[in-house]
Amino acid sequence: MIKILFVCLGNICRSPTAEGVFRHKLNQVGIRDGYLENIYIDSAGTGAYHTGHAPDIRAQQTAQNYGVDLSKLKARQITRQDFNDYDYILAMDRDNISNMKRMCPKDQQQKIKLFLEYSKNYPTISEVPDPYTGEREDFEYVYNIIDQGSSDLLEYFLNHYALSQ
C-alpha cells in the first residue's frame, strides 16, 4: 500500500484541499483510497491551531464549486508516527518542510518533499501559497495550483506503481 500525507501549517486550507482534490482525481480514474485499498491518503498540519476543525469555509466552498467535498475532513497535527507510517509526505511550502524535519527521524527525512516537486506544469513556483489571510480569489488561485499539481502527482503514481483501476 502507498500512503501519502499532504501537509500545511494548520490543516484547514491547502493540505485538506490537496487531500480532497487528489482523492477526487483517484476516484475519477476508478481508484479508491483507504485501509483496504492499495493507496491511502490523509492530510495534517505542522501546527495544532485548528485540530478537530473542518477546513476553512472558503476552501470548502471553492472545492465544492469543482465538485470536491471537503466537509467531512477534520484538521489534525502531524505526529512522529506519521513519519514511519507514510511513504510520501508532501509539504505545501518550505517552512513546513523545516518544521517537519526538526521532528522527523533522520532515517525518514527522504520522504518529505514539496507537493509541487511532482508538478511539471509549474516550473516557476515550488510552493503553494497560504490563502488563509487572503480573499476568495486567493483560495481560487490555490485551488487551481493544487488541482494541476494533483493531476501531475496522479500521473506520477500511475506511471510508477501498479494501481488497480
Contents of the next structure:
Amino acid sequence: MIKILFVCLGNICRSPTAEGVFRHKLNQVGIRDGYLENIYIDSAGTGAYHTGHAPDIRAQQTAQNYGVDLSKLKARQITRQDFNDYDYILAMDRDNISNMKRMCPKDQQQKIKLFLEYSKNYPTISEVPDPYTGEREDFEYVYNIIDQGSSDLLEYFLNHYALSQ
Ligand code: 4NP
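Next, give the form predicted together with ligand 4NP, keeping in mind that what was shown is the form predicted on its own.
Shown next: the complete complex, the earlier chain at its head.
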C-alpha cells in the first residue's frame, strides 16, 4: 500500500482541498482509497490551531462548486508517527517543509516534498499560496492550482504503481 499525506499549516484550506480533490480524481478512474485498498490518503497541518475543525467554509464552497465534498474532513496536526507511516509527505509550501524537517527523523526526511514537485508547471509555480487571509477569488485561484497539481500527481502514481489491481 502507498500512503500519501497532504500537509499545510492549518489543515483547513489547502491540504484538505488536496485530499478531497485527489480522492475525487482517484474515484473518477475507478480507484478507491482506504485501509483495505492499495492507496491510503490523508491530510494534516503543521499547526494545531484548528484541530477537530471542518475545512474553512470558503474552501468547502469552492470545492463544492466543482463537485468535491470536503464537509466530512476534520483537521489534525501532523505527528512524529506520520513520518514513519506515510511514504509521500507532500507540503503545500516551503514553510511547511521547514516546520516538518524540524520534527522529522533524519532517515525519513526524503519523504517530504513539495506537492507541486510532480506538476508539469513546476518550477514556475512551486508552492500553493495560503488563501486564509484572502478573498473568495484567492480560494478559487488556489483550488485551480490544487486541481492541476492533483491531476499531475495522479498521472505520476498511475505511471509508477499498479494502483487498480
Ligand atoms: P491552510 O490555511 O494552511 O491552507 O489550512 C491556513 C489556515 C489557518 C491559518 C493559517 C493558514 N491560521 O493561521 O489559523
